[in-house]
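One chain comes next, on its own, written as structure tokens: the form predicted alone.
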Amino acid sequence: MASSLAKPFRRGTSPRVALLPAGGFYALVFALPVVALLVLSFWTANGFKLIPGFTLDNYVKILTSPLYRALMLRTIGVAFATTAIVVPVAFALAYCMRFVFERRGQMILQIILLSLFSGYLVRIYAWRTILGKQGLLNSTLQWLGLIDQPLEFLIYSNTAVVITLSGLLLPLAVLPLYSAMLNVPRDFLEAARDLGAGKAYCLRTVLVPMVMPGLRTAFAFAFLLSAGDFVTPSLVGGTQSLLIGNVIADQFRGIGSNWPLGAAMAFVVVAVMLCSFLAVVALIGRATRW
């Protein structure tokens, strides 16, 4: 009976009508807030009062301020450093799960998924405990006699932010890469090697192009999420390692907040990060064709 009711519904319903619920939900929870934020970015603020209008002063202030430029460059640097660690490690781990420890790949995947069940703040505080002056890493190095004093750069620095973000984002980068590698037959790699291709050449010309969608997704996760994070710099970065996300968050809370300026900052960050992401993806695609 259920199948007989489902058939007329599928035949008589156009794809556009079927997409209406999902499209309406997307417009309500994503598109509408983004449009409202864009409109807000052209307003001004006087104290706690928002003044509607159309002005580019917020964008001019962001683009001409040395402070905001320095924060943006620091954010891009941290994002690229995090991505440079996360993506190669995630690629190597996914490769081992698929081609080296193939029988145990699913078990390793379950362990990676299990790590995501812990809260985001819990994992940040765990890394804070590991990297602290009296943390696990410094204590172990001192116990081994490798250092005499705790390494201060491991906490409340850009290094601490990069290490913590790398640990947080690594599981998210592994998932799309492992999923993409599952679609790569082992025979393709073996055929390339039988034809005389070395491991590095086979990896660059066969495997990487075939997993490029997963590689782009992993890069997007690592780069965009690290660039937009403001919790991690607040907890492990200290006052000298704040990113542009921290400034944006401050514009929407506390004394001296400026919602239009914060909205304009958000769109500038989106534009800069999107251009950087597309440029790097284009370079990766060109490198695989050399």
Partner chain sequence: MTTPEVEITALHKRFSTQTALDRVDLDIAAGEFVSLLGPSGCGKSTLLRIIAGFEQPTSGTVRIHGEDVTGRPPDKRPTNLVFQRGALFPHMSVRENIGYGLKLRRWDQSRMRARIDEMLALVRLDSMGERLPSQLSGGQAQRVALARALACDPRVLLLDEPLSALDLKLREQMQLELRAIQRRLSATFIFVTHDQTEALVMSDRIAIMNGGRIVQQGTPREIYRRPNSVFVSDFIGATNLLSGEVVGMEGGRLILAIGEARITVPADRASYGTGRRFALSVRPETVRLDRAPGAAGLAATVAEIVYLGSSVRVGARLGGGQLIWADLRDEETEGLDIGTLVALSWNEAAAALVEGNER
The other form holds:
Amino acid sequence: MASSLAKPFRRGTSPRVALLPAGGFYALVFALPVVALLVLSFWTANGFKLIPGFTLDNYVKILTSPLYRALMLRTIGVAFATTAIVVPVAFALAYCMRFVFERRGQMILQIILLSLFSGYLVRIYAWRTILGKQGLLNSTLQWLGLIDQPLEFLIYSNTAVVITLSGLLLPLAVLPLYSAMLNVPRDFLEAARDLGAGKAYCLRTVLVPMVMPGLRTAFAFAFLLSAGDFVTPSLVGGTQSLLIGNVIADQFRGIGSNWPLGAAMAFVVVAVMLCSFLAVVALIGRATRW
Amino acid sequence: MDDRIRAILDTKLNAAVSRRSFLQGAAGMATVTMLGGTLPAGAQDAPKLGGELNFLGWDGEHGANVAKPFLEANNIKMNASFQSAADEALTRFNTGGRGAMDLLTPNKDFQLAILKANVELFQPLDLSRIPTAAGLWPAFKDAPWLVRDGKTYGIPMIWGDEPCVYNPKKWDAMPERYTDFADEKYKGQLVLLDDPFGNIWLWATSLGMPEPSRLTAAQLQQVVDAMLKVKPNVVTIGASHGDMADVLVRGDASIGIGGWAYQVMIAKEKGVELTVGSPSVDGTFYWSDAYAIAVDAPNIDNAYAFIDFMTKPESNAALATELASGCTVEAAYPLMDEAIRGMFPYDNVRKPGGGILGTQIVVPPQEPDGDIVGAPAWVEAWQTFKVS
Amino acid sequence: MTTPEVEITALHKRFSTQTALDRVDLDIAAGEFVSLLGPSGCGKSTLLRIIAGFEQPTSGTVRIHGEDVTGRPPDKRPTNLVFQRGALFPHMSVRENIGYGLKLRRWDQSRMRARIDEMLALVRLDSMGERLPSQLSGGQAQRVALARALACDPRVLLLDEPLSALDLKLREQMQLELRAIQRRLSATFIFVTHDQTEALVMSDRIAIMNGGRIVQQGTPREIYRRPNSVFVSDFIGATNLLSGEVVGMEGGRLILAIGEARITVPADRASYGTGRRFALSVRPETVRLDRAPGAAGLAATVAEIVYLGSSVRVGARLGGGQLIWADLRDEETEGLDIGTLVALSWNEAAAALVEGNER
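Hand over the structure of the form predicted in complex with the partner chain; the form predicted alone is what we had up.
So here's everything in the complex, that chain up top.
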């Protein structure tokens, strides 16, 4: 009967029941540990012992320390720099894949995804090879006669961290953008052009608003993932580019672990990142108002 | 070098640093050939073995491969859990583990601290049940961290040191002291290991602190300041010995501080020549791990038999080879792979009294002791150093 | 003679695998409603897109109002396009959509508001200004698309099958509305469609396309009554195609053989040599059935009777086997049955001689 096909649930069952499996999983695997961590952030640690209680000591320590503040600023700076590179490049790439190459764009997508198969750590080491003092880039530039001495700022520096993170996160940013653009028929862009819009105006006033969710996701991936990363800075950042993620990770590892401090740091970072993220998204929204 | 040994060493090279102890690689290495399927000595008149054997210690020292024939022949099931910090054994012991723990593998500093503090953890060993212990190097027979009031509390199984590893084409020798590394000429040449205790200890020694492992807050700050003078010359801080080796091989740095002789092997393979050496005045530090039995161990017969088996020359050689360390049994020395043998200064262990291993204590006390700061303060100081 | 508003000269478009337009020529006068009609793949959309500027021709020119616009991008042409599915910007309201082009031209607020009001009134959606496209029905959306395109006052309005996605009733209504708007504005419309009824209803002139060429141009009546080829006559309206051979000429008339039967047509309409194969296009509504024995006309036997509601379509078979359809009023078919012998005739002015057997 048609009506029973349309309503898989018995009358009276709230559709919310359908949310239980995913919601339950999410609550267990994500919400619960986060709450536990939040509680932990108010405890203290002595040596290897955790001391339950309620104190704001950890937060005070983080917020009043000039070291952590500097670290936080550096982290946001690196995250912004990475995002400023990744998102426009991803947008341009997704645009080409969708509107210039069309069917061949699918193939390009496969190639981009392929790069994700080769493990995270391997790719960071690959960048070491490219950016190193005797690495690919320096060797080529010297061979071309453009430089005499290797460019030292390319490796073990903030530059190296930004470049490496950009390389790592670009595929992740292309995916949501390409996916969003697939849902934009060419007609819309043509209509804008037809009504008198130049290419740039058309992109700004029609395409960007239409792919806004995808853009937000790409931005989130690039910004949040680079802000939280600690493996990249530790391998290519040298001594001057450790980020807040490194400090947090150290709090949870083996010797001298201070879980409560680490938890508190993590939440401070979450708060700061969230604010930055929302601020920038609002800015983009305003800039693309036609 | 044998390919199987290489495989094990390579995985170890990339294990994260954890109290200067190396994690065993995942490759199952058949070391049986070195042992020839031996049974524990005096199996006939020993008490009946079998059942379980509980192990809580460093990954690798449970000798999964080396002890296999012994365990199988005696129907013993080993329950091994691995610690990531030396005090884990103590924590577990005090929180319900007592009566369920058999074998422990303390490092020398930890064991010394426990014995000195008279904390109950290790039980005195009946050496008549470990005849093979007679074959240990002199240094390990009466070492201060193993013996108290005439009783022995541990049987060492491996040891090693952490020298500087450097490029001989660039440098003839290491400077006299670690503090000398602050000099301009080392700019962009140094790579450190992400190890708080080793590094702080080395610089504390270099500054001439009377007891480098026991520092006041002021002294600790002095050490950190000295390290910060060197920091501009440091290219990067390696997450593991393997990472350090990678940096040296690429030529991104030419001197590794707190390294491991095995890195020289790796570099040679990639066509890069490296050599080991330490500052002439400051030297470097040594470490050693030993088997101990916990108080109230439930499977004490199995534990004794295990230790006795592992202290046989063949077993000890196999284990030391597998873990790329120095062997503790004299007769094991000729059985070891030459390449690994050559990595460590065995002269030190031929002398009784623990030699330099006995006099050096690298790890700070866990808890603050009066003025003296505890381990957490060292860790924090190191973290501050890293991000400054 | 005034310059045509749109002049398409020798327009040729070749894609890598095929020729989409084969040296097309077309002139459109100002204020004309011209339809480009043809089956899928005939090139009508390509032609429209080239006029709009979304494709570049391989060779040939497009002139609008005397200016050569061939190389110009779409934003620099005095044309606007109404898309098949409207393409209304989903994140803008109806008013904002209509005003998109005006804002680009930097019109001031009041002028823009007035214009938008005017457009909304034109398409009779006065109260829908603040709605979002997602809140509009199909017909309403197309009207907004029209308003948006007209707001910028283009010289030529291009429409790419704008009514195809609408249901029949709505489509018919919109056809009339579009025509009314075009007349009111005296605008030049180029309308692409595959529906011949639509083209007949709305156009001043129709250009029928097939295989990248314009095969016939003319007013709807001309096209319908004087198809110049089998293709055209088949495409427009239902028709009977009688095929046969020219067997002679007599007194200014051609003698045509259709099977056993012989008919004559005035020769001035086409020049056909003897032996030449031909097709005679006869619309069913012009065929008369005569039951009286000995009546003049082609002898045939009734083979099928189809009731169409407003008329009855009767199929009668000639001696040679060919089936001819005649549309009759219900009353005229009284007593008619399968097997009845009839004589078929038609007003020869209504029949058209078309080229051989090309199809």
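What you see is a predicted model, and the numbers here were worked out from it, not measured in a lab. What we label the rigid core is the largest C-alpha set whose atoms superpose within 1.5 Å from one form to the other. Positions refer to the first chain, counted from 1.
With the core held fixed, the Cα of residue 279 is displaced between these two forms by less than 2 Å. Superposed on the core, the two forms barely differ at residue 270: its CA moves less than 2 Å between these two forms. Core superposition places the Cα of residue 22 2.4 Å apart between these two forms.
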